[in-house]
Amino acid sequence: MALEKITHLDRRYIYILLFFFVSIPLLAPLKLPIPISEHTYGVYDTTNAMSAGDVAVCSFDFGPATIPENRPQAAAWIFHARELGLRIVALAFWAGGGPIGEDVLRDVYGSDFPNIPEYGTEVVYLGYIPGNEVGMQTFGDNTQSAKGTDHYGTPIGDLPLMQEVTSAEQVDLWAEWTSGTPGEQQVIQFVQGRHGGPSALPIVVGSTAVSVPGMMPFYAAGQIVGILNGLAGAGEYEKLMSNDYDYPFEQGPGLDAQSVAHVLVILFVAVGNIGYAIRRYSGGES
């Protein structure tokens, strides 16, 4: 039968099917609707409920790995927080997320950044701080101890914002994009958990996909109030911020190949296994 071919079936076709399919919504996006999820309006409503003038960190935990997943969850974040007027902290527990992180903030706030004229005041980039878990405690106790200048060599203690922010008492909401360790679990611990808790120090996460499951205790514990998951979740607050903001929605057509991908190997599993049982309960070698 047709069907019990598919054992053999070189792989190279399912390559060229994928590639082909894949492209579809890349070149002419499907604009499938777009579910917001609850992690998704935590992230939302968490950040909305802020008052100007509020102080968030944000904080770059990734490589040029995750770039697809955590570097547009980041820059629609930044921009939400900056229309806001939440006053940033910008920094990097990951050597590899220094640079990203520069490149999302001048994305955000324009090619002159640093050289712009609210920086110090309103926004401030720290750039890598090192020392892992030890480096987040060190900065959650004494941000001051953590580094001794910013991303461009000048002194923290001649930025305005630096001075009254002097450790994560004064931090009202940490954002935190992460693909691995350390990452929101340090967070909770090193920082959350020394300096109030959950109340005093409100967690969202943006973070790959395949890690979200292991964000669920700490989020229905509500030691994290809001997850972006993966590209879905950078999709799903562009979405919200093109509602409400001059935002441009630009993760559609990668949702859109994401899902076309995701049903196409869904298919090739069902019929890849109906092929197998065929040949199994026909006689044929397993």
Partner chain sequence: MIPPELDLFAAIFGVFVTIFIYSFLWKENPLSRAVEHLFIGLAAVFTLAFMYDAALTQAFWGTERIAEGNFIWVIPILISLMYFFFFSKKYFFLYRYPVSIVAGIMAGMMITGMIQSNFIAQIESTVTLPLVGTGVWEGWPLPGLDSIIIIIGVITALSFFFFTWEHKGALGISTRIGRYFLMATFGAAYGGTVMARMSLFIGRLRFLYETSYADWFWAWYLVPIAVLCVIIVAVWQRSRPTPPESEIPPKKQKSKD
Given for the second form:
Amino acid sequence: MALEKITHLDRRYIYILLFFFVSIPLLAPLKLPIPISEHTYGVYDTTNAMSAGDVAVCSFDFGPATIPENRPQAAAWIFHARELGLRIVALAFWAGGGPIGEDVLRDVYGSDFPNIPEYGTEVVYLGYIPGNEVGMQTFGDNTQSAKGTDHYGTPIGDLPLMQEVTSAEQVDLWAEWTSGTPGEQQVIQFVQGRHGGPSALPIVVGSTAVSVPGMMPFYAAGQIVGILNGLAGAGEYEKLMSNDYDYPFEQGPGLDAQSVAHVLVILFVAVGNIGYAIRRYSGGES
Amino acid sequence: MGITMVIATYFFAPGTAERDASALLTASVDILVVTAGLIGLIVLLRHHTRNISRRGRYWKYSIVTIIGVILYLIVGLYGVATHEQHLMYASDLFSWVYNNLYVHMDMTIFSLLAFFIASAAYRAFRLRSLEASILLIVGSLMLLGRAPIGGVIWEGFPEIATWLLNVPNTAGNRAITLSVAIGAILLAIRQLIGVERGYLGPER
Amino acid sequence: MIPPELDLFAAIFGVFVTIFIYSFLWKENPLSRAVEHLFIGLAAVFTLAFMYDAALTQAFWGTERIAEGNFIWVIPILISLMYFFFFSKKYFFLYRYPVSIVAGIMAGMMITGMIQSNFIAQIESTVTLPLVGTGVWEGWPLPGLDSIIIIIGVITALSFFFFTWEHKGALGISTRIGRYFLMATFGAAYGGTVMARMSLFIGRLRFLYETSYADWFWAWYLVPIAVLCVIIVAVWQRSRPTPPESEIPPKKQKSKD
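Can you give me the structure for the form predicted together with its partner chain, which would complement the form predicted on its own we have just seen?
Then the entire complex follows, led off by the chain already shown.
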């Protein structure tokens, strides 16, 4: 009855197996090829179709819990947008996203951010805007009522870029890094829906893999034009950036580890079911 | 209670009325929401200080909480004192503590779910019925298709995963979205006409 | 500016809290509990900080705010102070005013936002799917088939949520097909959940394996030390005769003030 024993493992053995097997590709990367999905191309092509000087909003709506997924997505995209000469209005509708967003911007613009020459004209960081979806709607209707100052306390009216961007009407692209509510659905409802719909304000989303299935109806309806799906999406975008520019591709080992983890979970399900089948057909519990 | 209902109905305007007026209204809500969160903080601190003074369950750990509060508050007040506009959350050291210390705890606590999900996969997922089998097969195909290894095993896996996301999943989720939308709109109407009063807190 | 030496402290702190929290997987212990409580404390101050900042940047500083002589912003601040009547028994009704203002505005927003984006746009997108010609998605051998599947899926899955009549006859068949579509949806959601949680765990492992400081310090050096701490505490706890909870009988919570 050795097989029956395997199907009755203590949960701690499962934990150890997971820890052990996921560690292997991190220490010795498998260097698996990365296929790029159509959802990722949606983000890439939309961003590429923008012309220099267009205004993009970059919204950090995630907390620490999804940093491994959302952060590399946002960093790669901001890099892309900067290379294309887009002007970026960065902000956060999640309180937790405020400091993280600042950190991401420092990764891309250098550790001196915001003390860089292009601050105020090419890029601004408004920081956390309170009020969740209400804050989103306020920002879309009138950027100056949404918040009095940027993240650092400079009045919004003193920033040249924000003098130009008075509402969502002047925004050409909305990049949403999300892991919950408020997220892409709230942007669609309270910003895009009120300001000309998908044709006037395309939305690209980088999301934790949990929420991606739920946003597919909006993708199919064209309300969202591209999605970066979790860690895989981040890796794919980094890959595209490293092909086009000199951008480091860092998610390789992580994606290898993800592959191993997925196979392991499928094996767990299979072994668990084999045990179930044995018990069922040997007349045990159902 | 009648008055609260009138106020709620009165504020129904922002959805339809002139944009700038509604922007001011919604911006005011931002401030209201902020203060509401403060209540939560006070309730938490009250709970822990009481727990210590009564020597309740795990009171020693309540001390850890209070120490954490005091230390981080010192960092914050230092930020307020040194920041040009006297901001706390935006001050350098405060965000450093958040980005370099706090996030480790937050991320690790949430990553515990990875272990629980692996254990659940092993213990709870059973092919009992056709429905369960569909769920399991779609789930497995998604797992294979969305990680690089799927494409290595068979190049069809990523395509299948994309198709599953784009077609059956879109159909199912669209039905859910429509149903949720109807439910949310009905709830909002019930709130506005004063039938739904749960959000007002307990009757006292 | 932040002195770079602090990064070393951050790495050390990160390793210890990570291992302490993971020790919870084996068994709940004083170290994991202590880190949880520390986390709650820091989270509370973080909440305070962003609220304080939001209030300042929203109402005092900045363009057209109180600092520039626009005193209309005093009104929301005064109303928001009414939240503090939460703590008063006598004036609790005043606490309901800000709550109902927020709920009223949210409800108004919800109706307009939901109807347009989640209702009309979704129906529109379903009924305008091309049935012939080039399909919505390229590369599928039968263009238009995907559209038909989506339309059938949406209608049958919606019928599943239809509780006015009993699920029998034609409605019964429809709800059964709808149930399969919903199960496929949940399967996709399950796949997404596993993917996301594993990413997070991988992120933690990468932190442990890849963090370094000034060429001589690697974070994983500390992993054995942290594990040792957990073991020592576990042994020490086992050697203690009685658990502290039993020393004092739990007092009855007094009625709220």
